[in-house]
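Take a look at this single chain in structure tokens; it is the form predicted on its own.
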Amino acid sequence: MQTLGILGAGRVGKAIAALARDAGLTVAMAGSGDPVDEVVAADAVVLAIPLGKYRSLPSERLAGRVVVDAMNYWWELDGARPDLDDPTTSTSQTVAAFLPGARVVKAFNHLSGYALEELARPAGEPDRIAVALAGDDAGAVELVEGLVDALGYDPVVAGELAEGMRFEPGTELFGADADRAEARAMLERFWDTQRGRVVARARGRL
């Protein structure tokens, strides 16, 4: 990967662009109102926008691109939306049903903006975290795992993109500072948390 595209010039988008600069990629970022054209021409796209904007995101565009979705569902930003909030599926798959054609891949949305500003490490640092991953192209998943490797952080496959809910808003992953062995077992004690049995109760699971 040589360039970075990304939608949203808020902390996220903002972090998002630091780490790729001093990782030697090139980076074009544009806020609300800004034209895309050099952001939706790179390897990949960072979505770091409100996620009830989604709707706002150029879907022709973005067809046959690496799309790495950072969102996450606030009701209070976002107000109460069912779409959103489903617990049958996971809104990177939500996302990515707007986006026909994208490489949806889910990354980046469970660290707390200081961790994205501060905690970036080289690899092989004792104290560098994880950042947990889920798609369905793996071609696609390949290379976001190389980015989240080049921008300071261990990456963990979580597997296809449902499972993107295991480090939704309101998991145990969510904002913890977890090395790639907490992470994993986080994400594998999901389905004993109150959400998780909520979530497989609702998929047919239990």
Ligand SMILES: NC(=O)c1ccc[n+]([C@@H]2O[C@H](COP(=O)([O-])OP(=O)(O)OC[C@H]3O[C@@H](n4cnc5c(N)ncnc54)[C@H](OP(=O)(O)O)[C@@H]3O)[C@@H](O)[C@H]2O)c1
The other form holds:
Amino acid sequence: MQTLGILGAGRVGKAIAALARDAGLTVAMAGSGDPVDEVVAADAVVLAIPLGKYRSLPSERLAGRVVVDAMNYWWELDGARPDLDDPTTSTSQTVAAFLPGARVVKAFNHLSGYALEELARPAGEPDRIAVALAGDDAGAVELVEGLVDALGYDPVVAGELAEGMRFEPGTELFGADADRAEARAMLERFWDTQRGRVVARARGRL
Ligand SMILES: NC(=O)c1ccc[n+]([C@@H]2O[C@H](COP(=O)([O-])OP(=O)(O)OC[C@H]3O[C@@H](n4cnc5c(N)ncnc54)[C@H](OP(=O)(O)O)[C@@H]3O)[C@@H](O)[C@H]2O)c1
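Which structure goes with the form predicted in complex with the named molecule, now that we have seen the form predicted on its own?
The complete assembly is shown below, putting the previous chain first.
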């Protein structure tokens, strides 16, 4: 990967842009109202806008692109949105449904702003933390694994996009500065948590 596009020029967009530049990538970033031509032409495009505004994304321009969904449903910001709080569906599946043809991978969403700004480390450092990712397109997941590693975190693949539920707000991994082994353990424990049981019941697994 040589170029990274970022939609959303707030705290997360700027932090990821800085990490990507440090990693030697060429970065194109757009805030609301900015032209997106360079952003959508990049090798991968990070979504870093408030999730409640996902319908403002340039869906046709993202068809066929590798899209990294770093967004979360945050009711204080997004307002009450039952469509984004449905236990049967990871919010990244909702975003993917709005972006036909996009190769959506969920990643970076469970890190705090602080972790994105301060906790990136070179590979092999003992205090390097993990970033979970999930996606349905194996090639896109592999590419984003490389991006996570290049930006300073250990990638941990949770599974298909539906598994993104296991590192959304309200889960143990969300906001935790976990290393790879801890992150894997937290993902596995998800189904034994109250949120996990709610999701399992809603998905007909209980
Ligand atoms: N903050 C965190 O710690 C954190 C950590 C992980 C993930 N996240 C998630 O990452 C996303 C961004 O969070 P943030 O804290 O960076 O928010 P933020 O600081 O409020 O920034 C969001 C940015 O997105 C822009 N924007 C809105 N619609 C857009 C569009 N259609 N195209 C391009 N830009 C658009 C906004 O511009 P305007 O102001 O001009 O509308 C704003 O600059 C959220 O979904 C959040 O849940 C946040």
